[in-house]
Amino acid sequence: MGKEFNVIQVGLGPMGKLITNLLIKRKNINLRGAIDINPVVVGQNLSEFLDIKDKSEIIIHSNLEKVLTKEKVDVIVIATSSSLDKVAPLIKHAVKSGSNIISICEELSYPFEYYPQLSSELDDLAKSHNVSIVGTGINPGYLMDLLPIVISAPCQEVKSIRVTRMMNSAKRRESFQRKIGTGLTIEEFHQKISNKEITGHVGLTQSIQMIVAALGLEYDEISEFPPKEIISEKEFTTSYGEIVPKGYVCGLQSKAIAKYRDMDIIFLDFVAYAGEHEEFDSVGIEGIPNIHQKIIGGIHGDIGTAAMVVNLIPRIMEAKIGLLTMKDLPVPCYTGHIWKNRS
């Protein structure tokens, strides 16, 4: 048995809390510190904040300097924002400490097209400090990009790929339900989408960019369409106690397409709304042979994202240095029994 991986968690919002809980449970992880800028939580004991019996002596701090020590930290997990512009300064600071970075920032999952200069800066900085940076999650990061990439391996030819994620948003955290417009009128939905007060799903374009880069597919353009509201057919009460009348928004659908010579070669369809309907994640490949894979019941996004982050900790330690994507890492898998410096 080798040593534990030393890890710091940055961000203790809904997803950050889930990730931190899993970090604490993993025997091969040594959680060295927790960071959050919320003044309400700064100074609290982490065990009390998470309401667990870990008896951890970790105190939540507001910045990295408070927890970084002379001993090198293997990985810093960042769970703060979907925007790479907002996360980049923190990533740069963390990289300079000599730590690898795993973040759930959706725009970091494949940043090279939207942020070419920033991507180059992050890549150069990571290489100069001999570490790796990667953005991950259940989506983007796995279900709608890495999974279809891997599933294409038995194909002699790939003509097109269609990925669908169909989920019941009522089972997700409150912040996610609000992000997709739950409880809004149709007018409010369109206004908030237009003003970017709500974003819907972030990452479809990045997922397509990762797929075409991995498979070397030619394309003429990638189009991501504005989210389309889904309307409730009857009144219901959300998991956080809010009543949503019939005719109000209960979720949304987001689509993105890559075209080549007027053909849809990649089609991603993300659907999330509250209601009693089938949940699944599916990948369909038109090729030789045709492949259709369906995960019945789908994968819970919050649980899956926390697992993706924690399971990547041993993998990023084995990866090449620089700014990476999920297609560049050693094969992701469950790593609860993988230790540092294993023989």
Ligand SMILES: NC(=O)c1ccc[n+]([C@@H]2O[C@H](COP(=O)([O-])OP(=O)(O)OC[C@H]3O[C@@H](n4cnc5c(N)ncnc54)[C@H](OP(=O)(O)O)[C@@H]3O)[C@@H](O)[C@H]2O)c1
Contents of the next structure:
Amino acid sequence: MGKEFNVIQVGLGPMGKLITNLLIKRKNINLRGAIDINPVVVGQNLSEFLDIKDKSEIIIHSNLEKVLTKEKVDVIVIATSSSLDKVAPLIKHAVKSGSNIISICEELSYPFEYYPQLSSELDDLAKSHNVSIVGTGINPGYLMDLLPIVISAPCQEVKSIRVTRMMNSAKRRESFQRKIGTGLTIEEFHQKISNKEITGHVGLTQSIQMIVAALGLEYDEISEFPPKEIISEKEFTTSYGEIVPKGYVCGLQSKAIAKYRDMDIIFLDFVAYAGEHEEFDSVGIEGIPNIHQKIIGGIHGDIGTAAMVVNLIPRIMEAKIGLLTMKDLPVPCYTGHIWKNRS
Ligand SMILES: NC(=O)c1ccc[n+]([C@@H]2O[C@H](COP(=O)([O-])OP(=O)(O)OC[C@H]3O[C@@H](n4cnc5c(N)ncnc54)[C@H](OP(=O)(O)O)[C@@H]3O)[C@@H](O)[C@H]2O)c1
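Compare with the form predicted alone: the form predicted in complex with this ligand:
Up next: the whole complex, starting with the chain shown before.
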């Protein structure tokens, strides 16, 4: 058996909490610090904040830089925002301390097209400090990009790829339900989407960019369509106690397509709304052979995202250095029994 991986968690919102709980549970991981800027949580004992019995000496700090001056860790996990502009300053501080970065920032999952200059800056910085940076999560990061990439491996030819994620958003965290417009009127939904008060799902374009890069596919354009609201057919109460009347928004559908010579070569269909409908994740490849894979019941996005992050910790230590994406890492898998410096 080798040693434990030393890790700091940044961001203790609903996702950060789930990740931190898993970090604490994993025997091959030693959580060294927890950071969040929310003044309500700063200064609290981490175990009390997480409401777990396992007593921790860790006090939640507001400033990553100050924590980093005390010690260097193997990996810093960042779960603060979907926007790379907002996350980049944290990444830079963390990389300068000599730590690898795993973030669930959706825009980091494939940043090269939207942020070419910042991407090359982060790549240079990571290389000069001998570390790796990667954006991951369940989606983007796995279901609608890495999974279809891997499923295409036994194909002699790939003509098109279609990925569908169909989920019951009522089972997801409150922040997710809110960002897909749950409980809004149709007018409020369109207004909040257009003035970016809510984001809907972020990452479909990045997922397509990762697939075309991995498979080397030629394409003319990638289009992501504005999210379309889904309307509740009956009144219901959300998991956080809000009543959503019939006729109000209960979720959304988002689509993105890559076209080549008027053919849809990649089609991503993301559907999330509160309801009793079937949940699944499916990948269809038209090629030689045709492949149709379906995950019955789908994968719970919050549980899956926490696992993706924590399972990636041993993997990023074995990865090449620089700004990477999920397609560049050693094969991701469950890593609860992988130790540092294993022989
Ligand atoms: N890739 C994927 O599959 C995937 C899956 C799930 C979630 N995500 C993304 O992950 C992010 C986190 O999710 P969430 O629901 O936990 O979000 P959230 O509710 O916004 O929580 C983020 C937490 O980070 C804190 N924070 C913000 N900036 C910070 C900084 N510079 N330093 C330290 N802490 C900071 C926030 O404090 P304040 O509240 O005071 O700002 C808040 O406590 C979201 O952007 C979400 O879209 C991605």
